[in-house]
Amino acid sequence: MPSLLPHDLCHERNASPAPGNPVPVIPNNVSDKILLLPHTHTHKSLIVSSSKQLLAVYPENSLLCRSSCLVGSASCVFSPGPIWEELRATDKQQFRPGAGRIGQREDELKVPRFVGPLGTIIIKCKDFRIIQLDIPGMEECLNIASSIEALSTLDSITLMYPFFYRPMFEVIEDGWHSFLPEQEFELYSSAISEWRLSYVNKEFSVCPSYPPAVIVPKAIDDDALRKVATFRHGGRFPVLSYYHKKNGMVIMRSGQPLTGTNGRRCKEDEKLINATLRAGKRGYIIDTRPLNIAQQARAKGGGFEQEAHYPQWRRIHKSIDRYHILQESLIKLVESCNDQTQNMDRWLSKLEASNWLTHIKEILTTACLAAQCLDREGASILIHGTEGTDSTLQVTSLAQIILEPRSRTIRGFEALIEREWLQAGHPFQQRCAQSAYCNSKQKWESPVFLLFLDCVWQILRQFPCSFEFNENFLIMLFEHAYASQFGTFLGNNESERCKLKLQQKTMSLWSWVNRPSELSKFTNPLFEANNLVIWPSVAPQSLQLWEGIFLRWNRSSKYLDEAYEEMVNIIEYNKELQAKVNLLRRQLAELETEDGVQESP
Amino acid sequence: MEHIRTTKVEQVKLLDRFSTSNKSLTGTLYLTATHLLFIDAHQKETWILHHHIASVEKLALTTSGCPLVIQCKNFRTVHFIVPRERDCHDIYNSLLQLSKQAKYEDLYAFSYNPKQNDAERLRGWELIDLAEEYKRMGVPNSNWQLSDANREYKICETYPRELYVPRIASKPIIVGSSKFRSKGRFPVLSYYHQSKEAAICRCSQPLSGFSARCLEDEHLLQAISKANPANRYMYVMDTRPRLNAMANRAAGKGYENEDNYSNIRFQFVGIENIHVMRSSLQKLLEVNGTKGLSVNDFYSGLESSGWLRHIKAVMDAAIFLAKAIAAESASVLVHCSDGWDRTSQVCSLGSLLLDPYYRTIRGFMVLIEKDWISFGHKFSERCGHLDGDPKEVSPVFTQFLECVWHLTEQFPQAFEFNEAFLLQIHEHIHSCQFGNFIGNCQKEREELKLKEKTYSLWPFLLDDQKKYLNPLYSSQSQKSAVLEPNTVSFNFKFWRNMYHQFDRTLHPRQSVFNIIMNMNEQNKQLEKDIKDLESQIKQRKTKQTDGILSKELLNSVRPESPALKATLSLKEQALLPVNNVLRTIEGSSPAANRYSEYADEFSKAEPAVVSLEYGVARMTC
């Protein structure tokens, strides 16, 4: 049997459920006929074998697809009588109506003899796994797929896991404390003589997105950033992002600009930004959106930096596709991914189709522009896109990865998401809130910060050496975004977690991340510091489907795996030969002396 | 010599394959009997053989001089300027005469000269000894003997001299069979298994026509049967599709009757013909040449291409053949047409699947030498070799080259050699320095006097081994092991080592294949330097007197507490050299990135439109 997480396991133990939670039903004697048929996979697998077992199921309940997608009546289905076949893919499909978007394989497709009426339950998780539960007895069935829809589709944040969750770990470091706005702007302070930490939204008031310490220049005062609030989409005025140490150039993020209509400026806005320019320089503006986008933007009120009211700063707009656009791509690519029959015309079309990769190019490339400016135009940039809290972070966090050595690390990823992901106020409840599985249409949801964690997989694979962390890292970190028992994803910006006490009240994924124990399995051994700035290849050859993530419940990764272990065996290997050849020398080196003394005399 | 009018021209431009703004190199170019050669104002040499240019074509003057475009068989592709018309027209024409030779004694390996005696290159050539590989299967044995009826070529003149035919198939019931089968390609061994005593046979196709049938074919189709006495029947897999099979039939050709051939399972298992294939690889490269190519353009131009069907499809026919023998120990009787194309594909792969010696190095050359040169692939007309018919050029041997790759993918510990031994294959086949690829069959070579007149291929590569050898492998895990790829369409990828070889900027920048590589040279190394060390330290003890050091000390070094070897290690690394040289970060220094990939239009003076080389941005307001 495959090991549970440990706090899978210790979650078992706790599972009395919170008040208003409704009570699972669990007949007793169904619960060991209870199989779980494909996907049977690495250590995160669950086997449901028993009744005590079948609890283990709710601390992933989080991990669960909301309501009849997942495990509503279409996917309940009911087989009259026994059943005892090898099924081949064919008849797949008669078998199991509701069934028809699980790949198998075929030799695992073995149903033994159930007398009685069969139910079948598909999960769909949020890591895109499907589990299939065939349970004897159709009351037993139903029940149990009553209460695992009711465990995943509750209303109320506080009823979520992370509010029930009790560790087992000793907390060495209390996650919620290890990114401290003040800590990240002390590393910079050496450099910067021109910016300040602002409190100026303590109480959330001047942006409700925004932390309450942003970064400014120091030559603006508060009432001034109250201004520019107001002239900038969801009250985000121009913060900084990053600060290039080698020239001291920086990236600065923001909403967009409400002009509307009749060209509305705001003197405070434009002072702004201009105080990060050096004398005679000029900046760059990225506007994540495609022109004509930015101009439809000014019926709404919103829109674009006209350039007679900023002369110093040059507009370039990309097209880095948002919300239900990138929430589609990831529908197809994953039903795709799904589809174990299909002839390679059809994988290779259904690729395209999705235009997932075209996501990744276009984000991908958009980072090196900015980072490209930074670097090596010697300029300072404006970010931004509508709300500035989508594409804007994907570019802002990219170019770090790119220009930033310290950003490749674990440590300092953690500080990235932190910083600009969290705090800058990417909405993750409601970007993340099903994943590819919904069939409701979610307004909101969006795989945005899956996007970015693919374009920072591309760039891991392009410099394999560079990066502290491995690819499970990237994954752990996909899974958490989604459905976690750490509170640090809850919420959609500072001012939510605030309200929701999630320091008090729940754990931190930094604190279990950053344990010894935990770290040397997203520890990259190939690592080893790169101080230069990796421009990756945006080249449609050199971009990949992410395989860990989207195949990863689809086929065996055994020989890969292995694989892996006797690359970190050689690697291990090599230490300790290293360690054995330095401590001979040195005996022998000592050896020689004691001669040396002994034969002087 | 004659061919060359120019031998040098000065101040040419390399430009930047895929670079939309014409990014370059100046250098000067030379033309020398056997190479192209480029060398940059950095003193970079890019040296092109005559026999590795496909095609050279001299694109429309443009202000900068006259472009020529040069592509290479090995996928390379380069984009010269000549300043001068003129010297682009002499280069051009001798490129045309040099990389098309009329005559075999023109190729290179005609005058390759390693420096070695006759001695050692005969020796080179028996390196690889196919009588050996037969015995190291099995036969001759109770049920399959050496037949001398072809020691003439007198039966089939492109097949080798030795062949391996069942023990009850006369004389005769062979002359019989090979007057009906396409140029007398009659069936014979090319692998057989000898724990489950069932084999590989192949053939060409049955002059069968509409109703045709040769009783001795039969028999010999019955003997293959019966020296397999694991199973009663066989499988006859006929690797063409369906409809081709079927039209062969109008020209008196065609397939197996099962009513006719007792015990026998027909199959068609759907590989393209070698035209098909040639035109497939042709828009494969027309698609991933295009600069500044979309995502969504390179996806539909591969699965428009075929390539990755093709080669799917020739993975799942090598596979079928593999599961016949592994899981039901029956023989099979593989052909296409004549035979020498698909049949060689799906012959190798099979037993490469099959019998894990076939991963090794020396094996992979075995298995190259029998089913691909002595069974007689076309190699000099499949890859161009001569001024010849353009139609009979095809990638055949490419597509194997890569259904490999993809294996070695899926089984990363499966084989000894690494993807750098088939790329260095695939040059070779081309290159023509080494007499193994020359000819289309063992007749001709022979006629031609390869074995005296040029080296092999081989000798070299083994001499090599180091840069070929996988540091994963390992040969007692799958050591037994039939290796059961999957074929979903999703395990199938653009091999851009291969068909991107030499454009760089499109691979990874740090390479963990080579670290690893390096690291387990490193190892070796580390492993003879401490049992010099100890041998040393022993030396010493044995002299002194007063052993000092603790016993414990000497032996304490394997098991030694984390926290001791860590400090060791990170005190002491200064001590070897080595370390350092190990772990230079490939393509992280600044010269070697692509900052220019992304915008080049920087550089220009504020123009009013800003054009990113990768983006759609444009600054029109």
The other form holds:
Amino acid sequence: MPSLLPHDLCHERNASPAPGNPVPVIPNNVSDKILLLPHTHTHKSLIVSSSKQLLAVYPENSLLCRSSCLVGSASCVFSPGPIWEELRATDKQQFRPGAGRIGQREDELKVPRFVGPLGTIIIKCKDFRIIQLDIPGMEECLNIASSIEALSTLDSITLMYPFFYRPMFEVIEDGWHSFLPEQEFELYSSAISEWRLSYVNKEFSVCPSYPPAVIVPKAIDDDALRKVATFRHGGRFPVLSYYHKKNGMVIMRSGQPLTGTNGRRCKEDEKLINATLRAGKRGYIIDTRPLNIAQQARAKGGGFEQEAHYPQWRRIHKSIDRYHILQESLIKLVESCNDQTQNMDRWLSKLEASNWLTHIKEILTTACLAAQCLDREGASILIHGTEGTDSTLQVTSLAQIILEPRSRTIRGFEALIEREWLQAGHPFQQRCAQSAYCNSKQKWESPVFLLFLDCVWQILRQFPCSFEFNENFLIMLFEHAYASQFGTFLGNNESERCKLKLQQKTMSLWSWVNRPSELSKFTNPLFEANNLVIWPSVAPQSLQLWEGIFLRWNRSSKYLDEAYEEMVNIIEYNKELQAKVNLLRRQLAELETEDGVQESP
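Show the form predicted alone, please, the one above being the form predicted together with its partner chain.
Keep in mind that what follows is only the chain, not its partners or any molecules around it.
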């Protein structure tokens, strides 16, 4: 799991750390039960202690920093390595005086009555970890609780930790410029004659959730794109998502058409998507909503493509859930995983009731359908749901992982995240505002990105040699999407990120990940480049609970880590033996050549 380097410091706003403030170091054996002792009653500093051992002093105006454990609307982190906590992600806090639990909080703190000398704060984290803080004294406990409360309810994004984080490691690569649309477009060199890079949205005036540059058919000019944008939800007109070099077919994505109850049409929209078809070919429109939901959307001004206006396209409706349904599913799953008292029947029943694996199956099934249309039927496809920012991106991304070997490499997957999630306008700030422990019913919160990562893990588990990255890479992305010292996942779209000036004021996650010392942690030792399409099984027997995410705090990973290290050692030893074999073969060939020369007359 990612942790800060020993020399990574969190600078104060317009200031450097005071010389007298030690960099906190948490020993490797620290547990989730941590004793906090306020240094004074005025919040000037906090002393973190475990087993009566002094660990660190935190000045009042220091931002505490994140490492491996994320808490709700703030982040409270305790893990090996230097820790300046960033309280950005507390899903829930519970306060217990002495032996009794007094209350729990969502939006306000309930003042505990202290029966004994010890107060307890339980912090439930965004990465599903639960931390217990034991604090002597009522006033000290309340002081710490109010500090957590203040830092977990920041009024502005600019007060979040990425704006204060100042890494001391050498920046080898500027991650903000690693995956620009122009660079990605160059990869489609074989398609340049049919497609172009349009800057119609350079001021974000056509579509606020699209990036300034998008790839569109060359036959469609910018004026037509503006008209199409008025016909699509949120201005999200159809743009290129993926070009299949094998046969020239494409995946496009968009928002739903605004047909309404009157059956409104847009000839420019029809011309745009028809421009992707070859002569005599049909295409597929994959709507990620069931037909009844798509029909209901017409009453609100939305709708779907009418066959009469799109005769060359066949529409297919799939059922991928969104919003609160996914959030409730995650809450049920994590609750079940944390219950250590249930028997086998109850565990399996609660796992089924969560419907989490059902969501995984539906998403993977739709992605396989999209990949099949492209690769086996030689047809281009258009994918959309309602907004085109959630289930649409899940399907387009997973289809590319199935079809495109580059997307299964580390840099290729990073480019996929940038192109299909960040630049494509997935609202990370809204979707990842809270996690599984938050009971407040926020309309926009949903584990869409976590479900996508889970789907990738399912494919990785079925094809362990076809991915350059390992499970830790996916876990790292999950953690940073919910709370991070980097600015990559801040904001809901490129327009917001530009207004926040994230490139100038924060560090990109890719600048840290792509350093050789970090890449080694995320590299799959079993990887062998596979240029073939991989077809994952979506049968219920093939899908498993992702223990690395949902059970990692409930069971020891000691033996799994030891087994992994042993596997790596065996692979390295095998490489050494193979190198020796190759050397001996070359030497034998040279000797045979010399003998042949000597024997010739």
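Numbering follows the first chain given and starts at 1. Remember, predicted model here, so these are calculated numbers, not experimental data. Just so we're on the same page, rigid core means the largest C-alpha set that superposes within 1.5 Å between forms.
- Remark: with the core as the superposition reference, the CA shift of Glu565 between these two forms stays below 2 Å.
- The rigid-core alignment places the CA of Glu576 2 Å or more apart between these two forms.
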